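Single chain ahead, written as structure tokens, the form predicted on its own.
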Amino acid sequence: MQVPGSIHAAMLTPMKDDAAIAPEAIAPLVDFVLARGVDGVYVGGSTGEAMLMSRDERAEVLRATADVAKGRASLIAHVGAASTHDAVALARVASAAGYDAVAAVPPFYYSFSFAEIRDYYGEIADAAGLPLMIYNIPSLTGVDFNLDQLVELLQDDRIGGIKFTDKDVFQFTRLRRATPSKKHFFGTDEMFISAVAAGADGGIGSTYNLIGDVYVGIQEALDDGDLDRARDLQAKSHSLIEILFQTGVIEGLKYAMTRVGVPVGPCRRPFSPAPREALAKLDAWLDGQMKRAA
């Protein structure tokens, strides 16, 4: 079972000023993101603040995004949760809504055994009836799979691939070599050029909301053997990410999207507003991009 597409934006979740979900703002966001040339959207993940939402809210976002994006792009629903019960319920929502694949972080907070995590993934895959992608992001989940564990998970016929969000390109390369029939997506935006050079099948990232064309361009440039262009595009990504590390990645991206005419509202607490001095740097970066595009 294969996960479709190559370059996917890890979607932000639009919210109202009171931090309630703003489903009416999803269509303009999807339009903007797809206009950057990405293959698809990855909905309900870390960038989407999913772990700050109830299960019903997450289901609402999955359905609302499918309503406006289905048939226009490949759709991946992130359904991972601390509870197998919740993850399975969301997997069924994604399947009914017409998603092409589902993804899931491992269950977190408690120290589950590898056998328990493997069973969790099996139940999600069975409930969805769709290709399942392992979402490996140890910095946030606290679950740090070793290579043998990742290989074992990907050898399951129900598993279509992995979203690998870590800086260990060595492990990523070894995993790709050990499981060549699966799709290997990279999720650390600032290292995308390295991952593509190592054989990544694509990328899924936060900054793709704003500059998805940059990552499409990096992949195309490396496919064409144009290393200088790929480096220039990755440098553009770096110039943005350096500022987002000061604003907070999600906070800064939401501010930037609203400023370019795609209102997505604030982040949900306990996120706090970005520092003003960092936002001033982001304003200058956005103004510079607009001048170059003029």
Ligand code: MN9
Second form
Amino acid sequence: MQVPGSIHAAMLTPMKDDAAIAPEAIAPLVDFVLARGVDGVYVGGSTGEAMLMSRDERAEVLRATADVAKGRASLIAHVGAASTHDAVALARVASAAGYDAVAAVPPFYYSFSFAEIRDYYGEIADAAGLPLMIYNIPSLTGVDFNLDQLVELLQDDRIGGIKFTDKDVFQFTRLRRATPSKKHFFGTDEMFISAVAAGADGGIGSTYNLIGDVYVGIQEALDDGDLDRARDLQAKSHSLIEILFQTGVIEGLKYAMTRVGVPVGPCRRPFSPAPREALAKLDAWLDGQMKRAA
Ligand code: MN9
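Having seen the form predicted on its own, I'd like the form predicted together with 2-(acetylamino)-2-deoxy-D-mannose (MN9) now, please.
Then the entire complex follows, led off by the chain already shown.
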């Protein structure tokens, strides 16, 4: 089963000042993101702070986003959880809400066997009845699949592809060659140009909330054979990401979105507000780069 679309924003979750979910702030965020030309939205993943939310809150965000984005964009719901029980419940929510595909991190915290992880994915796929993507993000889950394991997971007919958020383009390239009928999305925004050169079908990332047009542009430039333009655009993404590493990626992005006129509130604790000096750099970047964006 195929996953639709190519460039997807890994959506932030708008919150109120006390970090409760702000469902009414989802529509303006979706409008801003889609206006920059991305194909779709990836809802409830790392960037969405899903692991800091209850299952009910995650379901609410999945439903509220589908309500405003359905019919305008490709919709992928991230439903991964530490327990199969929760992931399956969220997969059913995503399916009922009209998502085109679901994605899931492997189960985390306990050291599950590969067979247990494979079963987890099978149960999610069956519950969703939609194409399922493996969300491979070893830096956050601690689950570091080898190439053979990724190939085995992707060979299952119910698995449509992968969101590969790692820096190992060698592994990414071999995986793509071994599973050519699947969709291979790259999730490390600062390396998108290398992944497209290696054959990525698309990208899904956090900075796409603010500058989705940059990643659409990199893909188009490489399609046109215009390496200089692709490199210039990736350099623009680097200039933002270098600052986000100082603010904290999600904290900085939420600050930036609010500042360009799309209020999304703070991050949920234990995330803490970004240091003032780093925010000053972000202010200067936004003044220079985002004048016409809002
Ligand atoms: O999955 C995001 N990765 C993490 C996507 O959250 C660890 C990326 O979009 C990064 O935030 C981005 C900046 O490093 O590449």
